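What follows is one chain in structure tokens, specifically the form predicted alone.
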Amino acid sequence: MLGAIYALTAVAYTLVYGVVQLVNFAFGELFMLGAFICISLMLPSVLLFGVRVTMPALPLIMAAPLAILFVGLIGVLMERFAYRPLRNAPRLAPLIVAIGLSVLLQSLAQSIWGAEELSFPEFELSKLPPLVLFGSIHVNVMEIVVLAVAIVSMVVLTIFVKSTRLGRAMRATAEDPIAARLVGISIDRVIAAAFLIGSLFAALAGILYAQAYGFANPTMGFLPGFKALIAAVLGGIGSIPGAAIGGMLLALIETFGAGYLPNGSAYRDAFGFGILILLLMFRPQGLLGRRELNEAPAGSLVGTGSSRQQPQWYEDAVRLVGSWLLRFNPGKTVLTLGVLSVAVAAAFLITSDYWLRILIFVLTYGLLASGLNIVVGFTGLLDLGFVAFWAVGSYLTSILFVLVLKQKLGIAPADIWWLFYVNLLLGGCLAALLGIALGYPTLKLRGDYLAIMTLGFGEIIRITATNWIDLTRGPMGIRGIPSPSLFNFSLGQPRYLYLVGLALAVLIFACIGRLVRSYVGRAWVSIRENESAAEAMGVDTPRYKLFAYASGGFVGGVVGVFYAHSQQYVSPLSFTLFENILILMLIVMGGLGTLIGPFIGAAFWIIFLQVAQDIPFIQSHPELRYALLGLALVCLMIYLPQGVAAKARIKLTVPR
């Protein structure tokens, strides 16, 4: 049954990818919306935005089709207003929009229905007694219904794609969109149909999942959505039979691994990601997929400008801001020292510990975004597992200070204050080695497959931290991490923590600035702009890719050590995929491939979170802050894809 649900959602991914080569991460949220809308239509009343609203209390056989059609309409609207303007944009732009839509829909669902679970109502089929096979195997009727619905749906879709006029148009568009347009096929209509059908399948899978497990919640589509993506890659993304096979295989691997391997149930979710990594290493096209889909077009960033014509006042404003930001680089000593002086003065002029901690968060996330910017912004490799490096630095110093030295050896943290500074380097070096180890298997991958593989690595690290309780204390986390000290002087006050973070920011900012202006940085930029051309010109692309992963990992490890001591607590909840997505959003907002962009993005987001708390409606529905973030990201990709500090990236590609 679980395999059938994975297969249905995998069909949604594979259908859209086969036509437009786009991984629509928002299918996990459409999966969730299908369940919520169906349950709402089946109930006599439901709380929406905290207000009790009367509903029609329809039977499942009527509520499910209505919910599926409504979600299909949402999918079509997403394609029309979010993806179509980016049809000719480089690959990273629609991927970021997909992530932004995912955040937007999940946050909206939390605001509309609340964060609590919504129970699936009883219906006639669910009351039937289970069937008994061979005297000992009990099978629920709904499990059979799920399998039957999945099989019938995929058979009908296969016939539709192979036999109907629209299906043949979809196959022609997937094969060669330019030739398809030349022979009179409406590409817009075909792509809209692919999004419509994919959304219908995602909603159907969500309804079946909700009735099987008896509930729906706003985050329910996250993990099944990514499992379905794994299933699609396993079977061969772009192949409908492959999606069905991949879903069944993934469910079998998870179920038997959880049942028979030692402590298998704790690591159940990691099995799928492990299989994904092995598959992408040795057969990236999957069981039934095409090898050419593992290719990325030249220019892996977000292009050179907006895909839409903007008003003159808008262009003038962007040019004015960009011209100022262009002056802010390590070569402009006077301006740099002036900004640094203001940042140092803020530590003494701001008397509120609350706002000083806000500035610490700005520095922390700005530094994390700077580390990811090395890999994504300068080298053009979409990394969705960067939080693993952050986690390595945090857990290294936490385990050494608390679990080993304090608890096992009985050494007071004040006696070993210098270890914090050693751990900054040690954590960075360990994370850099991990970056090389994780980056090596990805060297042959490009585009979306690279993003999917790094996502798998990041999730495996998080799952390991959650379940290796003897080492990490699991979900409880590690408490009592000492604040930094300098000899006998404690740096635990927010003012001093801010100054320590500022010193790290200046050092890392200067090192990255020197690095990207060196031969290494120019090699990274050449890989970002056109990897094939870089190889033809003699650039050792595997070597410089690994160096990019190591450099980004080093920054992540250093920041992880500082983060652990500034917060005095770490847990796996700090290193989720959402955090990685958030860090990616920050560098996109500020400007990919710029030095100052990550800090601009971090300042905008952290300060926006605080200011939004004063808005009455957002006070009642705090999840809307993240919905606004997702909406802002979508609009940014459409209207200002280069980010706020776009002009500051020009100097990095022009030789001096």
Second form
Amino acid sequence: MLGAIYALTAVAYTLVYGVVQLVNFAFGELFMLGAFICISLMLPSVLLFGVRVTMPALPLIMAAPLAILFVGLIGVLMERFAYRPLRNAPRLAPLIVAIGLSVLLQSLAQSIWGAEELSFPEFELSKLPPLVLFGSIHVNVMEIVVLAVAIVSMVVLTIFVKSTRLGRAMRATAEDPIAARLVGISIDRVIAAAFLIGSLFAALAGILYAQAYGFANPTMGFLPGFKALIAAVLGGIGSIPGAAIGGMLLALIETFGAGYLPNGSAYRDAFGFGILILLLMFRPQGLLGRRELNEAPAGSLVGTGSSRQQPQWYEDAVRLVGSWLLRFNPGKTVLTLGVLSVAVAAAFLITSDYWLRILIFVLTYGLLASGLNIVVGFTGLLDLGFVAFWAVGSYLTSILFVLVLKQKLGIAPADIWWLFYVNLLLGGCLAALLGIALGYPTLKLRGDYLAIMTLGFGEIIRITATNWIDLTRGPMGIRGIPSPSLFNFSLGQPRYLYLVGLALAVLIFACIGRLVRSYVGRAWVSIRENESAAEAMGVDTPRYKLFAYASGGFVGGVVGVFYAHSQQYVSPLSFTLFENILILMLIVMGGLGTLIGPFIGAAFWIIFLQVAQDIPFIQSHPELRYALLGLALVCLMIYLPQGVAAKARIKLTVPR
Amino acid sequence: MTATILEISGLTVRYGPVRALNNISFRVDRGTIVALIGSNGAGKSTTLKALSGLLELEGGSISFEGEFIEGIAAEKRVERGMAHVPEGRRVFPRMSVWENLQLGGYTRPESEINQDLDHVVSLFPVLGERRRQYAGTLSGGEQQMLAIGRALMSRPRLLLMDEPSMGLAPQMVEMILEKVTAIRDEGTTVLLVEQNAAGAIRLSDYVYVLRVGEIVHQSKGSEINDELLKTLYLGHDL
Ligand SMILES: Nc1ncnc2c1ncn2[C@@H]1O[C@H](COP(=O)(O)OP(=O)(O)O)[C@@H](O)[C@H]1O
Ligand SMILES: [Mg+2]
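Moving on from the form predicted alone, kindly provide the form predicted in complex with its partner chain as a structure.
Full complex below, order starting with the chain above.
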């Protein structure tokens, strides 16, 4: 039955991908919205924004179609306002928008319905006793209904695509959009139709899922949505029968894996990702599929300027902000020193521990973003698994200090204070090695596959951290990590922690600065701008890509060690995909491929979080801040793809 | 019915900083074949793309059957009776010949599609024989016929053809050019773009010569001889 649900959602991905070559990550959220809206319509009353609202209490038969249509409408609006403006933009832009939309919808759902789960009301069919087949097999009536609904809707869709006018127009658009326009097909309408149908399928799957498990919650869409994407890739994205087969296959593998492998059920969710990685390594076109997903996205966000014509006032404003930011150009020694002395002075002038802690956060996130920026901003590889490096650094030092030294060997952390500094390097190196190991299988991949694959890696690391209890203590996390100290002098106070962080930041900033100005940086940028051309020009692209992963990983590992000691606590909750998206967002906000951008982005965000806490409405709905984050990500991509620090970008490319 | 079906004036198109068409003007009379010739990169395809709405204009106007159509989307221009056979044919490779033709009639009422299919098959019998075959598996000449047939399915009054003879064997070129004449004789006006000038000049009623984005010559086809053509192509001033 899970297979049927995966298959339905996979159809959504496949259909939209087939027509516009876009992986709309937000289908997972439409899946969730379908369930929420349907349940809300079935209840006599629900709490919306904490206010009790009377609802029609419709039967499922009526609530489900209404909810599905409503979600379809959301899908169409999404296409119209978020994706259409980016249709001719480089591939990275709609991908980032898709991620932003996911965050937006998920946080909105959380604000509206609350973080608690909503249980699925009982309805006639669910109350029927199980059927007994052949005297021994017990089957739930609803399971049969789910399967039947899935099969019927897929058959209908197949017929629709094969033999109706609109279906034919969809296939024509998928094959050659220009020729499609020349025969009189309105591409806009066809794409909107693909989004509509995809959203209908996602919502249908969400409702079926919610009734099967009896609940809906705001994060329920993530895993099934992602697995459906895996299923779509498994079957060959773009192919409807492929989606069906992929969904069934994935569900089968999960069930058998969970049942037959030792400790399999704990790692159940990791199987899908593992399969995905194997598949992408050996047969990226999927079992029945085509190849395009792996094409190089030529042209980068940062090189080609904004993707559309902007009004004059807007360009002026950007220029103004840009020229102001230019003064922070690290090349100008005096100014660098100026900024640095302000930063150092801050340590002594700010007396509130609270604000110092906030500054530490800014530094931590700024550094993480700088690490990811090497991969995404300079080299142009969308990496959604970056948090893994951060996690590795954090866990390395925590395990060594707490679990091994303190608890097994009984050594007091104060006696080996120097290990912290060793660990900074060690953590960095381990993460860099991991970066190479993770980067290696992705070398042949480009474009969207790369994003999907790195996402899989990140999730595997997180799932491992959660479930390998002997090593990581699982979800409880590790407590009691000592603060850094220098000889007998503890650096645990926020002021000193801040200074340590600042020192790290300066070091890393300088290293990245050197690196991107050297031939390595030029190689990275050439990969970002046009990988095939770079290859043709004799740039050893695999080597530099690995180097980018390693450098990014190194930074992530170092920051991880610092983070563990400054927080004195680590748990898998810190290393979620959401954090990864947040870090990505910081870079996009500050400016992809700039040195200072990540720090500006981090400062903006963290100060915003603090300021927002004082707004009453946000106090009662803290998730709204994340909805704003998603919205900002989408708007930035559409209106300001170069970020606010765009003018501080190092000129490694010839202006066009 | 006026004699002029298409009138272009001051057409200017640029790709980023590069100006591909510089203020060109010309006219096409109803029921004629007009050839637009010029060497590689002269701007012929750009002209056709601007006419069919695939490119935005920087300036100038396009009047089709007495109405200005610059602001109209490409797909709407098909409805208005203008069809474009693009450079490189661009048939839908993973769809059957029949589906390609049906898509050509996308803007037409369903009820008339069968009649139009019969008409196209009578012009290109081979398309009828190959109706179930994937378009991508046809030979170059067959694909060209399919591309023309697909365009005819929309019942255009003006057919824009971009280098239909490109890459074809001489016999096939001859056959395609004959069909172009046949299409004109049925009453469809043709604007024919060719790099290979000889054939185009022979069958057309009027000829424009394009060179780096400007029209450098216009006359009846019979007035152009080899000597003149050479000078026009190579770009020596007259
Ligand atoms: N998409 C494009 N981007 C930039 N320049 C282009 C593009 N298409 C054509 N050009 C340029 O415009 C000019 C005219 O091209 P085109 O109309 O295709 O010529 P023709 O069809 O006569 O061979 C050429 O110099 C060509 O390089
Ligand atoms: Mg051409």
